[in-house]
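Next up: just one chain, as structure tokens, the form predicted alone.
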Amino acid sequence: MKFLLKPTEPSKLSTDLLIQFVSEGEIRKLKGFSQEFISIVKDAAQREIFEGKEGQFLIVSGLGKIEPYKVLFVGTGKIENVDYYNLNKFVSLAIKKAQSLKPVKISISVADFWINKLSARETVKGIIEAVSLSAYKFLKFKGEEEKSKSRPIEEVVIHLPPNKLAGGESGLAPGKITADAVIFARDLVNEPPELTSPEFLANTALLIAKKSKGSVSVKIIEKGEIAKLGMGSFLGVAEGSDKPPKFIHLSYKPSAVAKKKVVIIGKGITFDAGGLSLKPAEFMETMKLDMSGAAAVLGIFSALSALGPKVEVVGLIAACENMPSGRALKPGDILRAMNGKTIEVLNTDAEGRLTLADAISFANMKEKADEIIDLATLTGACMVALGQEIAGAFGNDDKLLSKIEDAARSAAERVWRLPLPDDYKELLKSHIADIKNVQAGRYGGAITASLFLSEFVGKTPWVHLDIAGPAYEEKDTPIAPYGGTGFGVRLLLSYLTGL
């Protein structure tokens, strides 16, 4: 997809669909075009009821009158609450109801409220990443006949008043590395799990170190080396499987002396079955998604190399399946994680911590990180609190977790912080080891699992991203189809770039 900025006014562009934004009540003072044109809107407006109210759409003919074929208006409704959020959600609002006209080259009139609050680069960047996501499929796997009925939209005209072209040109490198490093991710996501195996995981690794041109190294370490690190927690949950676990490291180190280094790691669960603990068969059918924290890991360090954030970051993937067999971790097994603590594993589906334990002991113990980061698919009990659109926030430090509050607002990917009370770590205490796996109880279990992972962070400010409900839509939405969303992928360029 093809992205050009232009000074044009949008009844001049020639173009099979002209995009045109429209606040509540703003039909009536519709400016840009013929006075002629503008009476067959507001005909068609008040014969279609179209008042410019939020998810409201009016599609108008150019009948000769104007160079685009034809124009979608689309309602925003009232403009008190613009923001970057509320851009990506109209413009893949738009996109959607586009794609159903099958043009091939559009053009995106930019809306003054949206310029006035947000800066030009910011809003330019915006557009991109939404048209682009919006616009995504995954069609890898289809046959040439449902191919054929996807029509890309192959150019995007964004139209800028002549003042705000610099600006705006600033944005356009940003939104389409973020937006390919977003795609990247979903696509990891989206494969067969057969396919992203650790192996797989790893070998992508290495292909986008080599992609870097140096900036960015990768070291793969095995199952013996994993082994010897004292890794017990990690290799516990690979065990029920018969391909070997692999430990991703990841390294972007920028031109000039970095002041930071920041550690982001990915739960990298490529199957969970889980383990003994089987999961019923309806809940394994999209259980390859459970590596979508390693996915949006690599999604982010596909981009680094050309956005070149200033600080230096590492990247840790410890990578696994989680199935049964007779090598299996069992109930009531006793694992002893990187940093020394001894598991208590008394449900073999609660992976993911255990995995996380060893990484997050990796990053202290072995990096000396300043600031870590994790993603994961972590809990059920995360969606029934926020649902499936909102990533939940814990941490050990304000200022770090109110910094990620901001990257997400900047990203349009929505996080809410949650809290960590020392007194509910009464429930994860095991009678024979220094911790157990999960609560005594049904109740708070994302605190009770970020509160696990909490013991093996140590002093180092440390923020958990719980993404079990964003990382992976059950139905079509604006911005995603079905499948991986690549969740967090924005909101970590966001914030590394803005450091």
Ligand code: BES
Contents of the next structure:
Amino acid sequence: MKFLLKPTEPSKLSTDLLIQFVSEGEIRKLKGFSQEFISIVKDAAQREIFEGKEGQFLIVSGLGKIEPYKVLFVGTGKIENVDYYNLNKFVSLAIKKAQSLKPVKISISVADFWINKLSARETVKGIIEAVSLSAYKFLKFKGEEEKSKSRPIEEVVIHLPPNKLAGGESGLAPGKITADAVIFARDLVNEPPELTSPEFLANTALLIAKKSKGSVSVKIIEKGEIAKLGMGSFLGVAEGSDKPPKFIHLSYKPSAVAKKKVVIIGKGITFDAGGLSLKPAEFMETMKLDMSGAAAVLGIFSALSALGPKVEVVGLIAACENMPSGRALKPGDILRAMNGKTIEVLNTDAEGRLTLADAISFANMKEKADEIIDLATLTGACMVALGQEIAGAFGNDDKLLSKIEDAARSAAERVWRLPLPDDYKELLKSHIADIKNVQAGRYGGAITASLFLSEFVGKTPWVHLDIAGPAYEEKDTPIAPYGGTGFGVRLLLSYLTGL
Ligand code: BES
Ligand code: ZN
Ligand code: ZN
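Got the form predicted alone; could you also share the form predicted in complex with the ligand?
Shown next: the complete complex, the earlier chain at its head.
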């Protein structure tokens, strides 16, 4: 897909489809077209009761009165909360509608209410992301018929007022790079779990380093060395699988001296069968998604050299499968994590926290991180609390949490802060080890999982994002079809480039 910026009057753009956003009531004051065309539009709006309410569409043919073959008016409702999320939402809704008309070339006329609130750079970046992500499809395993059915949009012209063109230009590359990084992560999640093994993730990381022109380096830590490092908790989970675990270490260094080192950690369970605490079949159907955190970290690293943030970034993925077998971890087993703490495993399906315990310990002990941020499809309980579109945010540092919330807003991704009450640690007390991996009782599972992780962060400022809900769509939505969403990529790229 090619993106271009043009200052041309929208009515003079030669295109299959012009997308024009109108707020409620704005259609009555329509400008920028000939009087003749405006009266055609007003007549159509009246007949079809199009008032510009949110979710309303009106399609009017150019009829040779203007250059665009068709115009799609998209209602945005009352303009109250104009922000990146709102831009993202309406552009993706418009693209979904536009796709049904099968255009090859489209033009998007940027609404004044966006450009007045967001900068031209942010607006262009947001449009590119929303168009690319809502047009995304994973068709690798579909037949030719299905592939030829979808006629991809080839060219997108973004129309801006002439004085906003220079600002808009500067949003082109970041928009494209960010969208590609999200798509990179989506593809990884959507691939079947037999392909996306720990070794495959390791090779993917190596490939990212190779393409980075020297700014990203990757080290794969193999089983023997993992054991020497004392990562007994991670190895315990990996034990049940025939596939060897990989501890993937990525490092990005900016060209100038970095002021800060941020460690990002992605949960990398390439398939979560539950281990001996086996999941029921229906719960296992989507468990290839359990490496979504890892996919996001890899997506982020695929973009770092091109975006060039000014901080040092380390990416860590403790990659393995969680399988039942004769060698598998048993309920009742005790593991020793890298920081020396002993863990009584009572449910082998609470495996993510076991692998993260060692990755977080590594970040704290070996990397001397200034900040640790982890992304993990950690608990079904977080989905019960926040639903499928919002990630839970936990942490030990209010300032860092606020910065992550800001980054989410500026990236059209949704997070919500949840508490880490000290007294709930009581629920994780073990009779014979320092801590147990599942709580007593049923309630507050996302919180106790986070409290478990907090045992390994030391004093380092840390944020944990439980992305169990938003990492994967179980239905088609405007911004993402069924499958992996690449959640977290935009949020963390926005955070890192803003530092
Ligand atoms: N990977 C799952 C969590 C999950 C569930 C992610 C659904 C995405 C969608 C995790 O490893 C798990 O199995 N968690 C258990 C924890 C329980 C045993 C304490 C859960 O949430 O049920
Ligand atoms: Zn599990
Ligand atoms: Zn899991």
